[in-house]
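So this first bit is one chain, no partners, the form predicted on its own, shown in structure tokens.
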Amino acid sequence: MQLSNEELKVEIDRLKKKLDVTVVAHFYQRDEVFEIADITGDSLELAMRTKADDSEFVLFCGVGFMGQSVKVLSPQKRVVMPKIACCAMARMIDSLYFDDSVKFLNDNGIKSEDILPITYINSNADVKAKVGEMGGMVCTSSNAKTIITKALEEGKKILFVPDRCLGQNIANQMGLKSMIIGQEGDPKECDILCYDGFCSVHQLFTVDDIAFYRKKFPGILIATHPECDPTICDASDFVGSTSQLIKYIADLPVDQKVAVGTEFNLVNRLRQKNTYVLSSTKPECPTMNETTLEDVYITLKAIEDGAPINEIEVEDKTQKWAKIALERMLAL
């Protein structure tokens, strides 16, 4: 017999109290999943807070690379996921595509020893490991400018993977020259060489959407995530990471209208009045929305039965170098 959502919540609460488990959910999860989590936040915040948590099991509601990051930083923990959903951006690059990008730069006159790779945290562990082994580090949307500023002190070319938009937006903020790998241009003349990856959700926002809201509500503010195209960010009043967007909007006067360019579930929870989704279509991440209350219940029940499912494992060498790449970021 299928349980209702209310019955599932009761069972989930019972199992959480019985088991040595912490339920963790990303900001983009659907409301009913987000509400039953013990820890919520963006990807790095979740990895850091679960590292400090004492539970044997982490039940992670998010996408695969996030569960991997928890396991990499806390290898002693048992990390399970109700759905090992795959971030589309993270799937756009793997270790072989990373090697191809390095070869492209080599073929265009840039030696490997003159390249410093940086990977956005939205990448799988094998890519983080490649970056770590090559002397590079991880960044998030909130600290990318800090990480790139530090990296440039080494006098090397920055290979930025996988999100071209974040790389280009940070380059624009810093007055640096960037190009997308494989497109026209001379890599030797650029500071940041961006892999051609992107977030499909953040590509939904257009300058026409911004024009629509500015015409409909004179004085409205536009706040967007740096995974949006540079044309969108250049036309915005504020650009920031998930946590930065949350703070920015919370600090606005209640009567100040704001249109937000990021994932729908997050925008929908920001505040009750004068907040709009900057899109003519619903910008909902399909993989983040795969996880249901029933999935959470089934995963908890499997732990209770002594047969955990969807457990995250990371191969030893990958674990070693991915952790080094993450720790280089954390050291800054």
Second form
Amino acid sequence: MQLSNEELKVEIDRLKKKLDVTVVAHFYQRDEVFEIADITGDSLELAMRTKADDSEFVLFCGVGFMGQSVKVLSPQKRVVMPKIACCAMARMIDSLYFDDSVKFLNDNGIKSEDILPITYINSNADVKAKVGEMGGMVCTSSNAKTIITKALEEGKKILFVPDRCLGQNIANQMGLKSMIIGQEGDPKECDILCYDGFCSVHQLFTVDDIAFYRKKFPGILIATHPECDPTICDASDFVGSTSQLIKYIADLPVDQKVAVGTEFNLVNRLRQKNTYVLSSTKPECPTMNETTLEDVYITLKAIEDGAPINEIEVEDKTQKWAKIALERMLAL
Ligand code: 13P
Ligand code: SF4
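To complete the pair, please output the form predicted in complex with 1,3-dihydroxyacetonephosphate; the form predicted on its own was given just before.
In what comes next, the whole complex appears, and the chain from above leads the way.
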């Protein structure tokens, strides 16, 4: 018999009280899932707060790389995911594509020892491990500028994977020269070499959407996530991670209109009035939306029954190097 959402919430509450489990959810989760979480936040906050949590089980509602990062940072924890949904951007790169990018730079006269790789946290553990082995580190949308500033002190070329938009946006903010690997340009002339990956959800926002809102509501502010195309971020009043966007909007006067360029569930939850989704389509993240309340219940029930499902495992060598790459970020 199928339980209603109200019945599921009661059961989830009972299981959470009984089991040694912390439920974690990213802002892009469906509202009903987000509401039952113990820890919520942007990617960086989730990585840090979950690392500090001491429950035996972490039930992670998000996309695969997020649950994997918890397991990498705290291998003693048992991490389960109601849906092991893979972020579309993380799926665009694996360790072989990473090696190809290094080879491309080598073929263009840049030696491996002169490359410092940085991977956006939206990548799988095998890519983080490659980055860690080459002396590089992880960044998130909220700390990318700090991490790149630090990395540049080594005087090397930065290989930034997998998000070309985040890489280019930070380069533009810092007045650095960037190019997308495989596209026109001389890599030797650039500070940041970006892998050609992107988020399909954040590609939905267009300059026409911005023009439409600016014309319709003179004085409106445009706030966007740095996974949006540089043309969008350059035309925005504020660019920030999910947490930074939430704070920026919360601090605005109630009558200030703002159009927000990030995932639908987050924007829809922001404010009752004067907040608009910066798109003519509904920018939902399909994989974040896969997790339902019923999935959470089934996953908790499996722990209660002593047979956890969808448990995250990371192979030892990958875990070791991916952890080093993540910890270099956390140390900063
Ligand atoms: P944040 O780190 O800003 O939460 O972003 C995660 C993400 O996947 C955005 O698409
Ligand atoms: Fe990945 Fe984009 Fe979804 Fe974020 S919004 S989880 S980057 S597919």
